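In structure tokens, one chain follows: the form predicted on its own.
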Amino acid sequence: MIRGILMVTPEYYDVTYAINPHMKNSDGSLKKVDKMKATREWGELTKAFLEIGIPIKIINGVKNLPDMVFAANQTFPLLDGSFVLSNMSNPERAEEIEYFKNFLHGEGLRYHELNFGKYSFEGMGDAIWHPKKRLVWGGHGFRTDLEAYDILEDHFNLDIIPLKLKREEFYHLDTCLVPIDSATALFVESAFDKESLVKLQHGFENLIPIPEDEALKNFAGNAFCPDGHHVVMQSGSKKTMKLLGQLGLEVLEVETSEFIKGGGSVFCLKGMYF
């Protein structure tokens, strides 16, 4: 069970640069963010927290970063409560790690800076726990290297099984794996290869698509899950919302559609402690 997450401040979020598909325009220009509507957004996604019981510890945002908001990325929480700096592989978004560092040092949190030399490895946007397993789904191909995962593994005698991500829209395993409990997960299947399929449907008894469109249009697979009761998710996915509700869940429908245009949605902006 976790014990919290972790959120930054949304002062200074935008889209100033293209580091995933959904930033850009048809046209190729970048998507231009209304920031009133991004921050009543961002209130509305801490009060649905709030109001299932999980605490949040706020961390302030920073200028000239705009991404920082996204804080599953930044860190991964190890089941002892302490967390493992990422090594983030876009140059705009290296310098959040520091700030990220400094706020743990500040609570009094441990932290651990690996040295992931050119690897690099984004922390819970790829690293996804399994729920009540000392387990960790690993998406690589994109943002975060297979070869980070050997130095974790090294370091913390961790079990990860590695997921290879090979469609660009869905960069993060984030955006295409929802762990609901331990034998169930929600999964958009065309996000993964053949044999991260087959991981997959070995690892949960039940494994159930998300409807593609509701993925790429509504970040459908970037809902939160975090007690096996009450998944937090953006608005207006009806079908995937169908079957939540035949498991017997209870949804919280927010919208996340300003942090969309920059290419995340519920479980992108938070990040997680144990």
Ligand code: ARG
Second form
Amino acid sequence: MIRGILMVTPEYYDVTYAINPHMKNSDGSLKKVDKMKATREWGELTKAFLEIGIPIKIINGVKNLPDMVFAANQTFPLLDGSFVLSNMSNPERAEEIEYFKNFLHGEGLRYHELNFGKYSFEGMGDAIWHPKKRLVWGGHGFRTDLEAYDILEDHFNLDIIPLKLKREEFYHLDTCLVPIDSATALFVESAFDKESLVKLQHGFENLIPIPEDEALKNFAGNAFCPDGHHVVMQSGSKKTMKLLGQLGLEVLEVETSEFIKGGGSVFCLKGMYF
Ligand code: ARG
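One more: the block was the form predicted on its own; return the form predicted together with arginine.
Complete assembly follows, chain above in first position.
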């Protein structure tokens, strides 16, 4: 159902400020990124996507925008092939949107620039399509404001179910919800408030909890299943791998440890288009 993904080259990726708890060490200092390693990891990730047959459009990274490499956040893809541009919640990332806009324009792709006003919206970091349905799950509480979903629903023919995130380690919905197919998803239980858990239980017949330690350390909740069959995820999450194996899914493990220092892994590192 997805046609391809968007990625941003990693040459300017770094941790130079902390806007989520993963970016800091326990003593409050910033995590130190091994840039060579990050570049290698990014390359391996592109290979994994190509191996399972997903076309990639590549946007050049921009100096002084160290988080732009997390390409899930700047846009939200609509089913008609167009994109909604985000309204980033942190000033450190606000400029990234202009570069995405120029890229889409240059590619002849359609985009919508909504007036979100004071409300922030962080694209596919928080707004995630339910596989094979005209339905969107909308995380809010940290980066995206609930009101942004009203604005989106008013503009487009969309059905959005808001989910309230309650733990700052899981500040984006894509850190704690992994839709697999229309009936199945993995999720991190402690990331959601009670009401949201009920909504998820109604939305997915098989809702499978991810062990919390693997979600925190390894970003297991940031795995990406593009086609209901393959799952690309950070390596080392044995328990989650076993759960995915029991579902008959084929897992591709990749190394994204340098990007986890920035607060993101596989799902965060790519935008998507239909
Ligand atoms: N440092 C980035 C930020 O805090 C990481 C973004 C990760 N992206 C995601 N979709 N969870 O904004």
